[in-house]
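Next up: a single chain in structure tokens, the form predicted alone.
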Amino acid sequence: MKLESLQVRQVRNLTDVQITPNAEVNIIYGENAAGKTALLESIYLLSKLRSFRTPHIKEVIQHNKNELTISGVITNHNNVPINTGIRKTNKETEIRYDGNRIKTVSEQANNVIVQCAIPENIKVLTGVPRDRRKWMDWAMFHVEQDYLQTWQDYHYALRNRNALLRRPAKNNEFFIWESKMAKTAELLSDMRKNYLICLQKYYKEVAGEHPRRNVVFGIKKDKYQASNFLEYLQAARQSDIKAGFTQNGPHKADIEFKIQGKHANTVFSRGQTKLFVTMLSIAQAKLLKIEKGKTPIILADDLTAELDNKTVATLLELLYEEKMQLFLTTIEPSEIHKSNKEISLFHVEHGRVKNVRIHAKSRPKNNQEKRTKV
């Protein structure tokens, strides 16, 4: 999958920007607050209809404007160029793909697949269980064909059971929804475990001989897992009635990352955490490509921050060798402009973007690049 062209209107300080990326490496550089991350954010929005920086779309829409629009041409997995675009206001969302109106975010996320290596990913280690479940759910959606439907079925039954917990209800009413929860809970748990086993294999390939290759992935054990889930729900019913909600189950699951028996977030420094989650993102992209034949677009924001030159060089080599379209942001392009790949540079300043296409074998000398405003 490749992004052939992108037009962004009224996303943060990007009033009207058009770029034509190349199929390999695209470096977006400029000072802080220039609009670099907003450009990556726009690609992410085109896929997932939400920002990776805030849950509030009004913070993304340009000040004093009512809507944002993002459009582009995507070359799909069959190498067919397809027009797609989104329009968002505070209250409305419109999605179009190949001339058709798309009804669900999940469908568009499957049309435009992106994999992110962004600072916010450190929540996979440092955040609360909900952050890790959210990370897992998005990853599983692309890998397991039946995951989304199973997840929806489980949560539908969960909502109905929770409603019963808050009013007088008969045992047979509970049994209907508890049975549905038990059936889908087993499927969810199995799919999650299998995914983590597969992901760990690809993570080790990405990590190579790095000391952090020995991180062990797993689902944190909970008391409900020690017995049949249906029996557990029935036994926990009175306790859940007092609480007013279902206190345990796959909707409360947590993912563990351990090294030498210790939780990774208690061992890793901030730089090591960033290295780990970046390698994790590359592993996820590799898994998608090899196991499912889906080649994502990779977005890497502020890759060089908090990492030494050797680590940055290692990560760049890992990213480049996967041969996926890559978008990187940085303040100083010379920090990452050291590749035999075809590279396009995009300079962002005060929300305006200038582009110069560079081929590694014929780089301009003395920084006299020809720049064209787009």
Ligand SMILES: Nc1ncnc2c1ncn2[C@@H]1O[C@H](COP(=O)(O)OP(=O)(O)OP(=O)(O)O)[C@@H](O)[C@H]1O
Second form
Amino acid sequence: MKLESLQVRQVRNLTDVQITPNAEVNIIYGENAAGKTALLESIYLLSKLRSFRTPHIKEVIQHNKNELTISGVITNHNNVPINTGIRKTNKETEIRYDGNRIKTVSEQANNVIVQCAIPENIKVLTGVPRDRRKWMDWAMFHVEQDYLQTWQDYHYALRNRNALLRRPAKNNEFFIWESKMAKTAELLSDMRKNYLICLQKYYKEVAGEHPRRNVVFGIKKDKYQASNFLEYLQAARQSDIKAGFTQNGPHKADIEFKIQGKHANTVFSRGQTKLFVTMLSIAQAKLLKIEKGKTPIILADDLTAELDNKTVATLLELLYEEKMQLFLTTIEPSEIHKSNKEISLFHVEHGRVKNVRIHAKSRPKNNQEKRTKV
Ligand SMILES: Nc1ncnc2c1ncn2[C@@H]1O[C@H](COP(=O)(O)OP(=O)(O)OP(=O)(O)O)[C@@H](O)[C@H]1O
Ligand SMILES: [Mg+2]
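For comparison with the form predicted alone, provide the form predicted together with this ligand.
First the chain shown before, then all remaining chains and molecules of the complex.
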């Protein structure tokens, strides 16, 4: 999957920006507060309809404006160019793909697949269980076709059980929702376990001979067994009634990353944490490409910050090797464009973007930009 062209309107300080990226490496550079991350954020928004920096779209829409629009041309896995675009106000979202109105965010996230290597990813190690669950749920969504439906079924049953916990209810009322929860909990648990096993394999491949390759991925042991979840829920009912909610289950699951038996976040330095989560993102992208035939667009924000030159060189090599379309932001581009790859440089200054030059061979003629309107 490649982004052939992009038009961004009224996203943070980007009033009206158009770029024609190349199929391999796109380096977005400029001073602090120029609008580099806003450009990456726009590509992310085109896929996921939300920002990776804030849950509040109001903060992303340009000050004193009511809406943002982002559109572009995507080539899918069969190399067919497709127009897509989104428009967002505080209240409404409009999505178009290939001339059709798209109704769900999940559908668009599958139309435009992105994989992020952004500073916020360190929450996978340093954040709270909810951050890791969120990370896991998005990852699973792209990999397991049935995950979203199973997840929604589980949460629907969970909400119904929680409602019963707060009022006098009969055993058979509980049984309906508890058995639905138990059925979906086991499926969720199996899908998550299998994904982590597979991801660990790809992580090891990406990490190569790196001393931190032996990180063990797993689901934190919980008070219940997924296969006996129904019995567990029945036994926990009184305690859950007291608490007023379901205290345990896949909705409270946590993921562990351990190295020699210790939690990675207690062992890794800040730089090592960043290296780990970046390698994890590359591993996720690789897994998607190889196991599912979905090649994501990679967005890497501030990759060079906090990392020494050798580590940056290692990461760039890993990223370049994958042959996925890459968007990389940096303050100083000189250290990252020493490569024989086809590289486009975009200079961002006060919300304006200039394509400075194409580093290697120029783009083929049939890859011309196609403008889109939302
Ligand atoms: N809603 C908004 N409307 C207008 N401008 C905004 C809005 N939100 C943020 N900005 C401004 O947009 C600019 C671009 O921010 P961005 O985070 O993209 O910068 P950056 O180039 O990534 O900088 P850095 O190198 O510090 O990461 C900043 O000056 C910021 O203050
Ligand atoms: Mg930034």
